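This document starts with one chain, in the form predicted alone, laid out as structure tokens.
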Amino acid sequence: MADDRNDAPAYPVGLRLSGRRVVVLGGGTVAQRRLPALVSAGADIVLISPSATPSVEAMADAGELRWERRPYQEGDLADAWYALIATTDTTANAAASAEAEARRVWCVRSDDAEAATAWTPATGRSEGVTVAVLTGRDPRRSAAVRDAVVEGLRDGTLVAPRHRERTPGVALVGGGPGDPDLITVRGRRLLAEADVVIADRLGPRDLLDELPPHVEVIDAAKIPYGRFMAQEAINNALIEHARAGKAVVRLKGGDPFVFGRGMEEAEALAEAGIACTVVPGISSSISVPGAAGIPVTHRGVAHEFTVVSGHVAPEDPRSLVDWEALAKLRGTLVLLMAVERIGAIATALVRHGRSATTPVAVIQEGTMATQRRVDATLATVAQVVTDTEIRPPAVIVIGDVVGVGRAVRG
């Protein structure tokens, strides 16, 4: 009798990971695109693979998953739950997959839809529901009902939006602070429609895993003091993808034109005459520790608020920052990439006026399930920092305002 296993339609499933072990092969886009919804699920990850992006490399670094640096050997998939095969080597992910149904491990295929027990649907998250959508082999379909869908639960209707024809170009989104439910929802709306999507890693990286399979992902590896793309790359990338005809999306952290150098791409467009949209993003200079529960302006307390770039530190030559009037300022400071240089900066902010009793609040990965704040003064920042552990992306506010909402910490 034949086996008709693969006309039988999927049984829709919602897999509770938390905790258990899943087992990815490969390190490339594909394991990119998908580990972000295993890390949120709580997946206890083992990545297995020789090589990775630049951006699952930092999931590594942070400790998001456990990576060990090797091909696949059989026994890798024991006491799974779950497996994603990724790897380009089409040998070895055959023998995965024939381990995963040896070993009844419900197993997904990159490569093969056929040979997989598993099919990761096009999903889609709105206030709390999950939409998972599975259409056979049509991924495109399958993205087109999970956005009508998603989209019907965000504004009451329920009701499909009409096809929008993708008009060849640049857009260049800015993603939020990180949580993928603050993104616009015309930077979503880009986003689903987009051909081409080139994506710094402090994006709303979730939003990658509800790309269907055609859309192509580049990683711009805009990691710092890490592996990265010269900008000058990611220009030339740009320009070369619009020219192809192709609808493409410059995915960034939060808004384009903050210390996002998104003029610089949008200048680079203009003088290749290609289309640019640019779509504003909520900065993580507001965003953040608002989601901490600190105001940056509030009445009585700070009427102003200044946003300082700290990576380069106030005694180097190259800095473009007067420290000294910053520190005669009574308002809020707002520091974005300042973790690795807050002693040399809270020592000169001290030095030129500012209290040392002033109050400082440090978030790591803002509005993220990760979120953490630390609190101290001028003083301590420096020890605070080093002694919790705080690693960027953080943000970091000096102020009387960091005093002020306890009681609505996000």
Ligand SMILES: C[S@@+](CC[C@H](N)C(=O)[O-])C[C@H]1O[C@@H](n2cnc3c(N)ncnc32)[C@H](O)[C@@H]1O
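Given the structure is predicted, the values throughout are model-derived calculations rather than measurements. Superpose the two forms; the largest set of C-alphas matching within 1.5 Å is the rigid core. Numbering follows the first chain given and starts at 1. First, how it differs from the form predicted in complex with the named molecule.
Comparing the forms between the two forms, the C-alpha position of residue 41 differs by 2 angstroms or more, with the core used for superposition. Residue 57 is among the residues whose C-alpha shifts by 2 Å or more between the two forms once the rigid core is aligned.
After superposing the rigid core, the C-alpha of residue 265 moves by less than 2 Å between the two forms.
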Contents of the next structure:
Amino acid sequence: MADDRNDAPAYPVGLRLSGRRVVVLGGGTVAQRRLPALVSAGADIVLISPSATPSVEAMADAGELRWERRPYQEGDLADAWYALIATTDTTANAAASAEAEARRVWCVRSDDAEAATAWTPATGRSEGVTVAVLTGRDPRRSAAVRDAVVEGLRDGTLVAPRHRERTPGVALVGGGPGDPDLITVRGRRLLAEADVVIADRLGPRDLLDELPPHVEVIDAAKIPYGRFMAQEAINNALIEHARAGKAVVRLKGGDPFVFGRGMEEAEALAEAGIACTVVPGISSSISVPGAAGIPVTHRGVAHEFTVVSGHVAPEDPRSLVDWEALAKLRGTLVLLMAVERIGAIATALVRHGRSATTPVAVIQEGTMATQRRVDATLATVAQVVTDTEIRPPAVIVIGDVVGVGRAVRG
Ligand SMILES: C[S@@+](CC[C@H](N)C(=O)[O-])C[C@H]1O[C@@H](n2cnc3c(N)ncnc32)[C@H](O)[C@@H]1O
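Moving on from the form predicted alone, kindly provide the form predicted in complex with the named molecule as a structure.
What follows is the entire complex, opening with the chain shown before.
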């Protein structure tokens, strides 16, 4: 036996197991937990066990490992680089770890950590970083430390900017409806790693205050556009900063591709030869009704929902919306950018056949501390919006779903 200094800390190392033989003894829940990481490491896995859990069996069926249906026998570790000993037979486990010791094969043992020559750390991955934590005999603590580090890397609260791989370019990030907790973890991380952020008025503006002082934050609405269209000026600013080698985040409200002109920006970047990634966001069209207690679909009430821009009035020849067809739908209509034209829209829907008593809810500044909801019908909504001084941004929900879900309101 090697020198058994039990209090010495383990020496951490990353094994590169691709194509190398790993022998797993026992096909129970321990193997089931450990096998996926061995498979993704590309190990040449031989499982020796008379039986296996259904998941382990499925891995064998899928060709991810070779399964020999028998108990361990002396010599099984002959060609192994690494062994996982996890049978329910302690005598077999002891014999296998003695063989591993004799053959100088690193081995972990599920039944006796002290008799093992290697320990499995609690591991996790986030965006190319592998986190592995060993705390001696306290696996729960290892898992808690692992979770804290992985979560911090994911959501950007643990800032560890890339140095070698950091590539300048633009990330079009959907920031969600406004509540800073409703951005995706990837969006949050990219924001934490950005040099320049070009932000819309809508979306999680509170997050901008948390950015470190060296980050340049630009209000998209305030970019001077001179002879260009405002959108062109934004595109040009994205291109200019990316060409200067900066990591640029274009932070947009909701989802970049829901009335967000995200694809126009992506196309302009592609034309300029600039790398662009898109991070989807939670769209206000679903989340704002949800935050006000309105499900856009509900069994037995609405089996469809349609998201419509109210930016152009129904009678305007530039309108691309077929209000007559929409009036005939039985499901939920969700209107964005419609506060100023809700009177004309409600009139058009009723004229084309939707009942004037159809329930309507208007939610202003959804998901934010200032959120407010007013209820009306198609007949009354224009007056209610005026009387209650509803202002954009607001989402307008039309349909019977407005009446359900009161249980979760407020
Ligand atoms: C230009 S569209 C952008 C939509 C965005 N891309 C999305 O997916 O939510 C802007 C409209 O979204 C709606 N909106 C966005 N955020 C909102 C919020 N927090 N509360 C209410 N309406 C919101 C309003 O109708 C607003 O006029």
